[in-house]
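In the block that follows, a single chain appears as structure tokens, in the form predicted alone.
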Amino acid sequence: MKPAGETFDVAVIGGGSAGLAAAVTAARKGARTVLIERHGCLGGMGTASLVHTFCGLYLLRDEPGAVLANPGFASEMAERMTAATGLGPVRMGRVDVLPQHPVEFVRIADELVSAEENIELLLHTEVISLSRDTDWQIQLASRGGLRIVTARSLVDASGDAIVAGLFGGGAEMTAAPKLQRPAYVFGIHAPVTLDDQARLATAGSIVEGIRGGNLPDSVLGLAFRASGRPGEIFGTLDLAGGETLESYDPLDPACLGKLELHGRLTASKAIAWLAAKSDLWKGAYISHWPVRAGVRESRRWIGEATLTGTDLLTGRRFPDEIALATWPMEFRENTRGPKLRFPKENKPAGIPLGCLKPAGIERLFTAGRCISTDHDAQASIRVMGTCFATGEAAGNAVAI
């Protein structure tokens, strides 16, 4: 083992949206702060797992026109990829979004970091235990060996609530059946425009496949949208993620593994039948994949607040709050697409200061989809441009 390195102010698990808010907002108050992430890039969700929208940035309304809810990190990261892509906020349905690209995004995080005299970032690097006395000690495991790192304040922006798996307790996770599906997002190189005509007339080309026995049921929820570069499509699955609802373990690395090769499989066997079957997609060949499925909901902290479900439709507002919560309730419990909850009167409900502290654990704060939430609640907060601004707040919190 290297010896004991450098004592920091602050340390980040995590490198996804709510880490890399987090890591570069206490940096830019002064912290000497370390970023600890087990892939090779920034971004999460948003760069490993492909997902190319930021939700949650816009405040819900009626009328035309995306208004920005939370200020700070969020909007930065707003200006900044509409720079990078050229692409502003899109309605859909009753909902404003960002396309964004993860290969921007990957760009935009490297900037951020490397801008930050105060950031020391530790890439393919997982974090295998920790204690506290006085500071928090941080064993570290790489290719390397491992290094243990010291620091005054944590944040836990993993999305799982690894602190609390290695501490034994403290979290939650809701039982298998009602667990959020995973998505898995793969990249696409094809001739086709998407209108309407073109879609409809994909959705019976899978609808032909499925009817004939040449694809699996699941494929009938792949969505596709253009990337906004010429050729370049992503189209998205919903997965049960087991062989049933009940036997999905977003923790377990057996059943992740057989969630990845399942992905795979499903999403080449689709490609492969448009091709082969459909004018439109003749030439059409997945030209990536995603460096793991997307995963929406794991484990939870238990905070000194719960944010809940009722909260959220109510617009309740807390005199604590660090930001809104303005995407609806976006269950997807099985693999027949969304269903979606919004609140009364499109009301955002505010996030209380509590559901980032992990109850009974000083120095301790969290941020992303793993903040302290019921189910139903954790459905809207999980999305990027809210954990923007949940790892925003655990940011200014551990730099104080």
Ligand SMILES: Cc1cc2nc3c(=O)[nH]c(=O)nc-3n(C[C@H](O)[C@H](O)[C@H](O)COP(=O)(O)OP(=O)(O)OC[C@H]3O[C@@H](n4cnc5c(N)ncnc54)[C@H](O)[C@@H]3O)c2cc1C
Given for the second form:
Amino acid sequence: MKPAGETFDVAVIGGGSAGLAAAVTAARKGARTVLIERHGCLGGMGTASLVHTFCGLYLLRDEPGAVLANPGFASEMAERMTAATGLGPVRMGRVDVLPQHPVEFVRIADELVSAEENIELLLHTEVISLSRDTDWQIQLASRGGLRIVTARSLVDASGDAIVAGLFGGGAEMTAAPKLQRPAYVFGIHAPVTLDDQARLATAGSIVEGIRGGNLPDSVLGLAFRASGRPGEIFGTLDLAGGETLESYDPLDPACLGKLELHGRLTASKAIAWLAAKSDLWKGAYISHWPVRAGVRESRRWIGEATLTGTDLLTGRRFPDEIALATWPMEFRENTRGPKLRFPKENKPAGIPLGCLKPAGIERLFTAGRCISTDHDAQASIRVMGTCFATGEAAGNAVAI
Ligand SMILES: Cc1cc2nc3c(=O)[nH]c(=O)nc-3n(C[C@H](O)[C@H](O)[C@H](O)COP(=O)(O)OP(=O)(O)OC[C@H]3O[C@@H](n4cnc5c(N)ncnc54)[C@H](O)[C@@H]3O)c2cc1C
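Mind sharing the form predicted in complex with the named molecule? What's above is the form predicted alone.
Now the complete complex, all chains and molecules, led by this one.
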């Protein structure tokens, strides 16, 4: 197939937190940029999977008072989200987080790309193969058929290191039993105020449902958080990802299909049970499903540098660092809730530019949750605050 004719300076694959940051940054630097996203909106996990908190925006501190860790795009997103929701940072134990609403995230992303004349946005478009001579030839599939666009430089912000799958290059994925578990996030309309008493009573109702054989054990992985809008709650159902921890494969569509069905059926049973059995939840119903289940970890690039869990724990700094990783390593290797590991003395670690540079492939950068790290460090850098920062750095690198 012949190229469509147009050559872009930069192509960004994936319009999640990282891809949005990369495309907007490259365009602001004057690069003609094509942003390719298979869904109908930008934001990735933060919109399509209803993940509703920005983590990794702030430094770790014992004292109260949130301090932004990375200037630039991450800070701009924090400011825009606060303006949209009216909500500022919230202290949760030892960390500060910013509640974000997926509806506002979609709108903010729309405004950001609409403001950039240098961005050509291709929604409903999937990258299905890649080749290169001097420039990258990117084959796209959409409802209209197949098309090729050409770009001098490429950013893989697909979350799954899709370029490694389609073109080749060094990538790895943690073995299934240890892989971070997926989760199904959904919207609920309910009049309940989630104070400690309500949470205790809700847990009691769920345990009663499981003991009586009315709910599956997997409902134990369900947690609730108020969205900040009256009557709106997000449910997050942590899942094993398959019948066993071993059978989870986030790159296998058959496995993902079962995951989506299991998430919806389990969530439906849980909310129907609560609405019927608990006075607190009377009248509750599921108000929206995500476009797709949330995947925390899949394939990662092997880059010129690889950030490790030890680097995170010791707060290692690098001469060529492009951003700070401030979120504790958040392990979700089972469905029994998070296990957090904090760095000594709250020190942030630097992320070197080499983590964004897949080894041995010219004019390719990566950003977001699939940058070059080990499994432990990915448990920190995958959060959206850090994805904004690595996306911005990739955008700067390719726009030069
Ligand atoms: C259940 C869950 C809870 C989480 N909780 C939090 C939290 O509280 N706070 C936090 O900050 N982070 C949280 N995270 C992590 C965070 O949401 C993600 O790691 C982050 O959003 C990843 O951003 P990304 O841009 O790297 O990838 P993604 O958001 O996955 O975006 C990748 C984009 O690429 C697109 N794409 C992929 N392949 C192609 C292709 N071939 N062609 C075109 N488009 C393609 C996808 O459609 C997607 O939009 C959570 C994650 C999960 C799953």
